[in-house]
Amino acid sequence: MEAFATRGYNNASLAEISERVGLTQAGVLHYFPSKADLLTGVLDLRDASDLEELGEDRPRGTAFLRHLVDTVRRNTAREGIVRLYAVLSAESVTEGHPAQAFFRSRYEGLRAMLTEALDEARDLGEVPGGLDSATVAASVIAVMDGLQVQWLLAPDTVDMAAAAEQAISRLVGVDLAPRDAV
């Protein structure tokens, strides 16, 4: 994770990664047949840890929005993972990048999950009825990703969690319930 996060996919070498994990290059390639497979494994591990924290049942309605803010708060203690995501998601827009399909799928899944939560919140009367859930979902994700980059560049200046909470609240038109109320 650290090699990809600090050097990017193209600049991180298998030799460097092998040395970091205490294996030969052949040893790493035994577990991951290619550097692209290793990258996908790292990204899958990152998402698995986030899904594990979420549990089997995701929060519904605005409770899911609160969960997003709480995730941002937890991310302030996981700088390496945040950097990995920021670097590789940006790199993945280049032609032929091995993580492009992963990030396309991930963003599609995030938008769908957030759109569903916003529709639930609307149906529960927690947010205004005229909300365009799909557009708000894409906007929330953009805000969260942009805040990660700003925080990585100025961690003492940018309060990711506070900024995410304020932006999400403004996008959906309601204040989020306090953390201890959900």
Second form
Protein chains: 2
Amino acid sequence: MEAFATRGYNNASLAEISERVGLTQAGVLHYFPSKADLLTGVLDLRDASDLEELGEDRPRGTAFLRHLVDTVRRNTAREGIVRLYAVLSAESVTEGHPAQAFFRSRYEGLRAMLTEALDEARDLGEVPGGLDSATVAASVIAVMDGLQVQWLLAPDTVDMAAAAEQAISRLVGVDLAPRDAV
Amino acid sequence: MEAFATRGYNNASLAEISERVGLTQAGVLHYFPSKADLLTGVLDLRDASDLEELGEDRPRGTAFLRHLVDTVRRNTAREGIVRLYAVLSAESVTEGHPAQAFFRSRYEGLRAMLTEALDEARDLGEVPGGLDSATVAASVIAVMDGLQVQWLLAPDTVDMAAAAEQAISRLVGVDLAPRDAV
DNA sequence: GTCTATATTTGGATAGAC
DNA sequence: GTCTATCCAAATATAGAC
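Return the structure block for the form predicted in complex with another copy of the chain; the form predicted on its own was the one displayed.
Everything in the complex follows now, all chains and molecules, and the chain you saw is the first one.
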């Protein structure tokens, strides 16, 4: 994970990875027949957004959006995993990249989940109606991704968590700021 | 440009590039002493967003935002350049990447330009006040970037232009849809 | 200005011993 | 399950002729 996050897929080497895990190159390739297999193995390991692991009993409606915002805030302290997904998702659009299928279906899944949550929120009357859930879903995911890159390049200038909270709030039309307990 | 866009920096090879331009490898390295120099040369050539080239007589206030939206729409027909910047901007956050300085300053410049335009729009009364221009600026750039990746992976599913127009409109609090001439 | 030739390093992967 | 040894291909870069 660290190697792919720090150097990207192409520039990370089995030599470095092997050394880090205390094996020889052949030792690593005993478990993962190829470098591409190793990458997909790493990607399948877990999901940066903490979303896939929620399963079917995920929060509904705006509660789900709030969970999103919380995840962004938490990610501020997990630069490594942010870097991993930021680098690899973009790298995956290159020709023949081994993570292409992974990210294609990941985005598809994220959009579907978010679209559903937005529909729930509308049905619950939590957010104003009249907007296309699927389009908003894509935009919400997009801001989070885009802010990650800017934050990685300038962590002291870009307040990723604050910007994400504000942006998502405005995109869906509801204030998602965590209310203080009185 | 095409090589870096299609394969990313690390995976693009001087061999392929040389062949494409009809030179030998040594021939290419005669003009650009190293691969890294070639990359920065390509990046300096022009800017995907068409923004830097606007100079000081750029449109003011919401007119500038409209220009942004138009650019996104135009980019729908320029997959190559979209891919170039999407791939390289993310790749640039990896350790020692030769385009890191370029993208750091590019984002800084874009945020500054957009922040200024948002302040103008507020002073002109074109958009509601009370929002932090710098934060909104970062988010606007972020949606555009994020939508590009999703669009590249699923061009038939993601309507980049429509989503960007809607998202930016909501982020700044004004309808940016191009009005039809009557 | 462009080439050939080559140095040098590094990459991923395989065979087979232990 | 892990290693040594090795293969082979490909990479960037340099030297120097033309």
